[in-house]
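Presented below, as structure tokens, is a lone chain in the form predicted on its own.
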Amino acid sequence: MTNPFYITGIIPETYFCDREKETQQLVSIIENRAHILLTSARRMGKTQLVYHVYKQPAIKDTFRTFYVDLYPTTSLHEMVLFLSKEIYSTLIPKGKKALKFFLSTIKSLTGSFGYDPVTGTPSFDVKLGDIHDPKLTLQEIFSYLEKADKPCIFAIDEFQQIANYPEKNVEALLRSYIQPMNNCLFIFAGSNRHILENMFNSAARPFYNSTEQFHLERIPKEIYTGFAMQKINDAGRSITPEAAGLAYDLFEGHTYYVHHILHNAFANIDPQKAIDVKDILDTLDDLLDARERSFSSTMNKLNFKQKETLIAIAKEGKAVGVTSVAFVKKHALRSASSVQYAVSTLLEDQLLTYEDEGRRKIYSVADRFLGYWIKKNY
């Protein structure tokens, strides 16, 4: 029996929930030849939405599409490795002609590509040590994208990572290659809003005013719960409306976490009974217990001011006015200045996230499971 709530890999179209309006808007921006800045809280479904957009007829029939996640990268060398590997891997099934053109363009790495001696299929053998001049290879990659036989779309997820690279002026370097391009559009995506907004909204930064900006919100409750109940029914199981609603409300519609709790409930609850409210709460407890060691390790890495600030925000669930006298007093924190510094660090480390409400910022723990674990244990 197929679990309808995917928590790894790319979600099959049959199990993709809604995002009809967002899909239409993104397709329209692409058709009108604009780059996109796509932001959301972590695990709100950015990656799945990008792949869903790629599958739309107006996109898949016209463009070559690429996707790379820069989250694990720490240098320009690694970025170049990830970009070249993604292009190479995507082109393999497109035929020898497409692959040959790419290889002829990436002259600085040509000697590092190979073929499997058994199957004869192309293999990606490039290692970090093979990238001797990352700026040159990067220039060649963009040259390929500009000269490719079809228009291209390149989604670069967790784009804010480039701000942490040790190499200087990476933003300016990328902008100098991207600005004159006509054959490739870019989707810059990420979850660290305060860094990305600085990169794209500050007049002093290279990417200022270079994209259409799109923030991904949660799926409306009635749409998501209706989807969840239908998919469970299609699988020959059942869930009460109250349980489906609770799964949504616990995480305020944050896609990954709602999906995860329903995935585990579907997997572990007796298939002969309807999943009810108690089952959802028990499943949450099990998920938190399974993450005990990981969450303890996260907390142990924080200094005292960071830890007490994170705990205070977790207890609030959604925290406003975190540097106000009332908030500092309520949670017995050191001072407004110490909270301000701690919040800045926790945002950079992606332990906190925020939403804008007018001129106010509403802070919450980025990992919803961690937030519940802190409330349970502190």
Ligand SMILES: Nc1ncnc2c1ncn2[C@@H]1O[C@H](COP(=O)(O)OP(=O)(O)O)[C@@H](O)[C@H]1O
Second form
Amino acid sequence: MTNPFYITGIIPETYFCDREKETQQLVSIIENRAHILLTSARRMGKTQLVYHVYKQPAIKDTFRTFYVDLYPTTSLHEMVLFLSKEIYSTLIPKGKKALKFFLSTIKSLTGSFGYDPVTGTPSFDVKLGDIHDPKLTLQEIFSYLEKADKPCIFAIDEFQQIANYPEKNVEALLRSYIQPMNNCLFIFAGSNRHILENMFNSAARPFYNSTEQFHLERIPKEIYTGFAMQKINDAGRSITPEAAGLAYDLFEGHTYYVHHILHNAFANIDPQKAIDVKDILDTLDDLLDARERSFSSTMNKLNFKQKETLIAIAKEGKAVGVTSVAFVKKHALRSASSVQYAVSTLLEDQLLTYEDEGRRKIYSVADRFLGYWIKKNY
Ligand SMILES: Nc1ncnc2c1ncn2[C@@H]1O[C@H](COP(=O)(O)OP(=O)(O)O)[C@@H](O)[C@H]1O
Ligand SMILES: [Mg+2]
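Could you output the structure for the form predicted in complex with the ligand, given that the previous block was the form predicted on its own?
All chains and molecules follow, beginning with the one already shown.
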């Protein structure tokens, strides 16, 4: 029996939950030919939403669609490699003509292609070291997109990564290539709202005012729990409304975490019985136990100040005024300044995250499972 709660890969349409309004809005921005900045907390569902948008008839029938995740990249070389690999692999099933045209456009890499002697199809075996002039190759990639036989959409996920590349002015370089383009729309996506909004909202930055901005929120509770109960029923099984509600509430509807708990409950609970509240709590416990080693090693890498601050924030769940006397005292921390240092380094390492509430910042542990694990163990 297929588990209806997908926690990896692209979700088949039947198992994709909601996002109807968001999909409609994004399709309409694309139809109006605007670039998009798509932000949300990590693991809220940006990537899945982009793929879902790509499957809409209005998009699928008109555009060539591409998607790349820059999260693992740390240099312009890698970005160029990822972009060209994505175009190559998207074009393979579209036929030789499209592929040949692409390969003939990126001349700077031509020497690195081979042809499969049996099928005659080109094989793309470009290595980082083959990219001698990433700026030139990048220009060729964009020039391909501009000349492609159909209009294109290129989603660049975790776009904030480019801010860490060692090459200077990558932002300005990209903007100068993208600005004059008519045939390709870009979806810049990412989880670091702060860095991204700075990039796109400050008048001094190259990408200023270049996109329509879209912030993805959680799926509403009624819709999510309705979806969960329906899918479990479709599989000939059941879950109590309270249990479905708890799976949502434990993680405030944060998609990846809710989905993970439901996935594991579906996989591990006796199929003969209805999944109830206790099953959800047991499933969470098991999941935290299974992550014991990895979470311990995360904690191991922290110094004392970072650790005590992370623990204090985990215990609060949502922490406000972390540098206030009251907070420092309540959690027996060293001092406001040590908390400040710890918070900034934990944010950098993406162990903490925050939301703005007016002028206050509300901090929480970024990985909600780690948050529960710390609460349980410290
Ligand atoms: N609309 C959805 N329907 C079902 N599951 C979803 C949906 N959106 C997200 N998920 C779940 O959350 C996980 C993380 O989603 P993802 O799109 O990778 O988040 P992000 O790109 O924002 O980090 C997915 O692997 C899937 O398990
Ligand atoms: Mg993503």
